[in-house]
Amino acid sequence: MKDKKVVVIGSGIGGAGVAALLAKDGVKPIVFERNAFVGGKAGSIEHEGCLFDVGVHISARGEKGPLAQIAKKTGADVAFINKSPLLRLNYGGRDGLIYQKMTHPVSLYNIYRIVRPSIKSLLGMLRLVKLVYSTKTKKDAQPYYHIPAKSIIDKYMSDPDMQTFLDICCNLMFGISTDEASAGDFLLAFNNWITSGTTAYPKGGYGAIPNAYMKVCEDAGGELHLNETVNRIIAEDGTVKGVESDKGFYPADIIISNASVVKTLDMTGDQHFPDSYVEKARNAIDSVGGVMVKYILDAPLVEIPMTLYTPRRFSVPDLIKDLGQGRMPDDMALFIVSPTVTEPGLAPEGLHLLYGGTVTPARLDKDLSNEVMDRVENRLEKLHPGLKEHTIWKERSDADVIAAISGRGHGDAIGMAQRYDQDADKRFSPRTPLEGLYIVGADTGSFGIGTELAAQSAMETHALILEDTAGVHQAT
């Protein structure tokens, strides 16, 4: 591997992940990244003093997940902070709440007396949460592949409280509804997110996790080009030849794109590919995109890091036809986070960071758009008394903000979704039938919840370029 040039495009979790983990091997890796900061969409901005994250994130499994698996490979200084209670649940008006593990015998009280679901319901939900219990590895999600999350919920309750709930927490995981999800993926993200009890916020901000990795991957001797972009990968013979940026040519050995695979195939071009591998890439659907308030106050309205705020019978898909058709919601759910709760460092002292968003198609009409950031202003003022008075600074994203950062030219959260129709063997690999050609990213990740997904997807590819790399060897 140390004679193998090596270029990486994108320096998200994904891309960043695997430059690290290379880098580790004696690679020196080449990363472009095409804005002015490490990360895309799990990168941190600075503003007013303060750190800002590009996205609304939470790592589910934090210091027990793929981000922290990276950074202990490769020696990234990447520290999770976690705090307990976790999350302020608000269902129909009633709040209350939840602890580091769901399972705490608060936290299962008051999701119980918030969602209130039927007493008839009550047997079939416990021999659903037997099920979540159960699935702790993918072995066990082999049997609820390729088929909905919500038949299998459907088969143990009826309950449409519940329901609710548990489609908003499959939204939260994959930016897709039940009804979409993968019955084997959310089993098991489900599982990992109650039972670890790590749900946490990285030390130092969003943005210092791929950071950190790029830290190792130059430390190493690689090589980080912001402010570029690669506009062609070049290939010849069914074989990667290097690419061609906006400020020149590249020759290269190994390509990994953290561009989606989509992307991925607009730089190559599809004649590079078989036609059912660009049939599958053209016809995929990607997750949900959404819209995001961020504020700079000057007092801490709140003391707990996340509030999941959700009206009775609230439907995220019906939400999202609604938009789609250019129809406004009386009211819709909201994620709400609060950093500097649980990492102080990211304001200077006095300030604090409140971030509240819903979701929205990934594409949509810029005045719808900032109809429905009106809706979510109004709400967090609801939610939070002094909220305008307080606030010191404020800015506003849409779905466009979140494509024009991370270049896939619409502003899905996630990626390629996790959909019973694209789950496990479904998945595209991280390796491309165009040899020396890499895909990392959460569109090629086997399993994991957002930003985990893509640390997943790292680890995946370095893998398989080791294996390959290896295989050239034995063959020569």
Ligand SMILES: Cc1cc2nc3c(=O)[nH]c(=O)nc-3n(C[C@H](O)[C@H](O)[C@H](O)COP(=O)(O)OP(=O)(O)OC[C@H]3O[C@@H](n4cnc5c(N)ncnc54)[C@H](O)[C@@H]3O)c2cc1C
The other form holds:
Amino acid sequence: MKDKKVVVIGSGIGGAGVAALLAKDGVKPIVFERNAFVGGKAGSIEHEGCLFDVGVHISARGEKGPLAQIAKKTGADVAFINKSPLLRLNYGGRDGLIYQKMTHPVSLYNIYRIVRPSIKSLLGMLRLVKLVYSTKTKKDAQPYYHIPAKSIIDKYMSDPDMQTFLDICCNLMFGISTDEASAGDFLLAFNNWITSGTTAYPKGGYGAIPNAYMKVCEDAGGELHLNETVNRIIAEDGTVKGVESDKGFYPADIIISNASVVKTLDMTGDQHFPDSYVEKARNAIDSVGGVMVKYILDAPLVEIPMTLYTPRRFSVPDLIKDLGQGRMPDDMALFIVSPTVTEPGLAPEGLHLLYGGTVTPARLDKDLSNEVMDRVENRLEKLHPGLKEHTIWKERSDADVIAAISGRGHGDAIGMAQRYDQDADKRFSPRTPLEGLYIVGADTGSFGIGTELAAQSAMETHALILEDTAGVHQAT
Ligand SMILES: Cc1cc2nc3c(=O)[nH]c(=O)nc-3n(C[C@H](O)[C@H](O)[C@H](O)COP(=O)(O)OP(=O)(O)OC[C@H]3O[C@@H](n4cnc5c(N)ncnc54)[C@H](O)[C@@H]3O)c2cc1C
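Hand over the structure of the form predicted together with the named molecule; the form predicted alone is what we had up.
Every component of the complex follows; first up is the chain already shown.
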């Protein structure tokens, strides 16, 4: 591997993660990043002396998940700050606290008390919980691939409030609803999330993770080219030859693209891939997007890292449908994170950060986006009295902002959706049909939640590259 010229296109969690793993093998990857900062959707940006996340982030498995696993393998300086209670759940006006371990008896009691499902649904619910508990591995999830999560949930219970709660959890994990999400992925990710008890926020902000990975890469002699966009991947006779950026040509034996499956095809040219591969990629469906409002406050208005606000029996599919048809719903679910509750170092003393966001289609008309953000602000003001008076700076961002940062062409939150028709063997492998070309990131992760899906992909991509390189060495 040491003699291989390796180029990585993009420094999201996937790109930065695989660059660090390869750097530990003695490779000196050259990483191109079109933005001025590392991390893509999981990056951090400085405003007004505070460090803001690009998205609204929390790591589902924290120190027990793949983000930490990459750090352990590479020596990257990544640390998670555990905080419990972690979540304030507000469903239909009732609220209560959920511990870091969602299966803590107080958490379970509070979920029951707040969501208040019917007594007659209890037995079915317990059986569903048992199924989630027993789905610990991909093998356990196997019988539930290629079917929607909702079909499994419906089999166990029909309580509309508990169905809403599970659908909101599904949207938090995958950016899609239970009617579209893979049942296998849902059961496995939900198991991993609720039983880990380590859901957490990273020290130094979310961008500290990809930055720590890139530091490993650079310390080992790799290069980071910020503000440099790769425009073309050059291939000849079924093998990659190098990349052309806006600054020049770089020869490469191995190219790892973090720019999504579709953008990788655009950069390379469809003619280098089998028709079936191109057709599958061009018809693939991404997760939904979102809008966010971010505040710097001069008072600590919240004490709990996350809040999940959901109107009673709120339907995310209806929200997406309504917005897609230009209709504005009365109220909507909000995911609220105050990263300074966990990591005060993100803002100067006396200042606090608060983010609130909701889901929208990955492409949304500007006027409608603005109206959604008005609703988000109004709801946040109701949930946090004094918000207006204590705001010293605020920023609104919509799906277009996410699209501009990720470079994917639209503002999907996660990547290629973990749908029932795109799961397990139907997901894209990091290994492409073009020799020497790999795709890393959420699009090619085999399982996990958001950044953890991208980190999982980084480890899987790394393993495949080692396997392929060993194969080449054996053959020569
Ligand atoms: C609002 C929001 C909330 C979220 N909440 C959570 C959460 O709570 N928990 C969680 O785990 N996940 C969450 N996610 C999802 C998570 O951020 C993503 O799934 C993950 O970061 C995707 O990582 P990635 O490596 O696939 O790619 P990306 O982050 O998309 O990175 C791709 C990188 O490649 C670069 N690039 C692309 N093309 C080129 C090119 N041609 N040349 C050079 N560079 C290029 C881009 O600039 C970018 O930096 C959220 C996302 C959003 C938007």
